[in-house]
Amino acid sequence: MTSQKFRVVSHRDAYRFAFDSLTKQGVSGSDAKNTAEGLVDADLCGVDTHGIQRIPIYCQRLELGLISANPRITVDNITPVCAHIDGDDGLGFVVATKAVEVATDRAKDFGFAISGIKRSTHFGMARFYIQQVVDSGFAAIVMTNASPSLPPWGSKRPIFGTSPIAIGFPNPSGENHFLLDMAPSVAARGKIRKAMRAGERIPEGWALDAEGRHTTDPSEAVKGVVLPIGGPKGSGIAMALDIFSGLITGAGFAGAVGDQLKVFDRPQNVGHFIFVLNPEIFVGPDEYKARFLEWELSVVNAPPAEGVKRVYLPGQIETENKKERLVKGIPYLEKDVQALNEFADECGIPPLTC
């Protein structure tokens, strides 16, 4: 593995860079704020594949009209607890946040609610949305589909995306919420592209090349497919996510979602599916609190296996990363900072400062 140089950027400057880039493309202040916060939150959590390095491609698609800078998002009230949302090809952060707000507001009255979304775009880190829900005291399941990169088990043809599912439950203590955010693939494509930029190999079992052969060369992996977790089990999860997010919502499905990095003749038509639940609905607030805290202690106090220092809740490592990086700054690959600053120069905005 090659030795990499990093540059540290404050979260405030990373946010400013993202905000300025988006408003330069005509995105409103409120929508740019929402999107910049989502991108920087990913970098703070250590999920830098979904952070500000995405800005250049978002801006290119905004300039081409493939992402709507000022979308007219519409909400069709199918039932009191079911909303069908047309994102009008807006930034995924904006569309999904609207869908979260709609579902959460209705769950306050009815105990649960669902938003099904079509005509959206890449929405970044799924944790960003379950965090919004648990901060309101509700539980959530958030799904999205994505452009084809993962095959049905046994095939070499990409049909499904590395589509994440995120599940969140609020911790009554106010800390260490349950924040599970996972893709059905062994690794995100963004990690493979990052390894390619860094001149590094990828682990065996991450991907196949275009001929369906296992490869550790990231440049060959991006021409082929990523592999699912757990073999056919991960493949089945990817299929289910595509049905929930695409097939039943009216969005693209079965390979029809456009690749934001490759397809420039049409919008992506990404679909999302958001379920919000009042976690106290069955047992009441006091019992939920007692039961969750008991559950939490049973997990984090479980004796570690050999070679393991401690047991974490899902999302806890990312939360600790965020606390540290808010103080110390966000480390970015030097090559990535250089590329982003070249983009800043083209846009006429101040560069990232390190």
Ligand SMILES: NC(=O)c1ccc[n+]([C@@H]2O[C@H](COP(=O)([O-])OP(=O)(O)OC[C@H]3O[C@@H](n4cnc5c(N)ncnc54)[C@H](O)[C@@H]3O)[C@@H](O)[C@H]2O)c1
The other form holds:
Amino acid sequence: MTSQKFRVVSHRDAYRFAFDSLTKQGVSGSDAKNTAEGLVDADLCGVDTHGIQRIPIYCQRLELGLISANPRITVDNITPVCAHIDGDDGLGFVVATKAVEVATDRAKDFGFAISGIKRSTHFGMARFYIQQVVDSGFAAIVMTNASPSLPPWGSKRPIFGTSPIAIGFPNPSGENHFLLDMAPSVAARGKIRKAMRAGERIPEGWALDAEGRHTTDPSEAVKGVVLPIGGPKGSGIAMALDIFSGLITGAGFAGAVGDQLKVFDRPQNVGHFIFVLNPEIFVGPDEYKARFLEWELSVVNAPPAEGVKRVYLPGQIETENKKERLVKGIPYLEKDVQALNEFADECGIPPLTC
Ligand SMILES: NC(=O)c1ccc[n+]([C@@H]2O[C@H](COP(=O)([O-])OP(=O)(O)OC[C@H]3O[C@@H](n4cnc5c(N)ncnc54)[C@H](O)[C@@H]3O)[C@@H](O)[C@H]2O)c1
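Go ahead and give the structure of the form predicted together with this ligand, now that the form predicted on its own is out.
Let us now look at the entire complex, which starts with that chain.
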């Protein structure tokens, strides 16, 4: 493994960089704020494949009109608990945040609600949306589809995305919520691109090359496919995410979602599916609280296996990263900072300060 140099940037400066870049492209202040917060949140959590290094490609697509800077997002109330949302090719952060708000509002009245979203774009780290829901005391399942990179099990043709599913339940103590956020691939594609930028090999079992052979070379892996977790089981989950997010919502599906890094003749047409539930609906608030706390303790106090220091809840490592990085700053690869600062120069905005 190559030794890497890092530069530490404060979350405030990372936010300022993202906000300025987006407003330069005509994105409104409130939408730029939402997107910049989502990107910096990913960097704070340590999900740096989905942080501010995505800004140049978002801005390029905004400039080309492939992402709408000022989308007219429409909400069609199919039933009191089911909203169909047309994102008008807006930034995925803005579209998905709107969809979360709509579903959470309805769930307050009806106990649960769903939003199905078409004509959206890449929405970054899925945790950003379940966090918004658990912060208001509700549980959520958030799904998206993505451009093709993962094959149906047994094939070498990419058809499905490494699209994540995120599931959140609020911890009534206010801390340590259940925040599972996972792609059905062994590794997110961003991790393969990160290894390529860093000049590192990827582990065996992450990807096949274009000929369908196992590879540890990230530059061959990006020409091939990423492998699902658990073989046919992960591939089946990727298919289900594509059905929920794409097939039933009217968004692209079965390979039709455009790759934001490669397809420049049309918008992406990403789909999302959001389910919000009042977690107290069956047992009431007091019993939910008692049962959740008992459940949490049973997990975090489970005895560690050999070689393991501590047992975590899903999302806990990212939450702890965030606490630390809010204070100490965010370490970015020096190469990534250089690239972002060249971009800042082209845009006429101040560079990141390290
Ligand atoms: N928008 C998109 O199209 C897209 C596509 C792919 C991935 N992503 C994002 O990329 C990110 C990375 O995805 P990933 O699948 O590589 O995530 P990951 O493998 O790093 O983590 C998956 C889950 O496992 C949990 N986890 C990890 N180690 C743990 C431990 N020791 N104990 C308990 N829980 C643990 C994490 O908290 C997380 O909830 C996610 O935020 C995802 O939303 C987005």
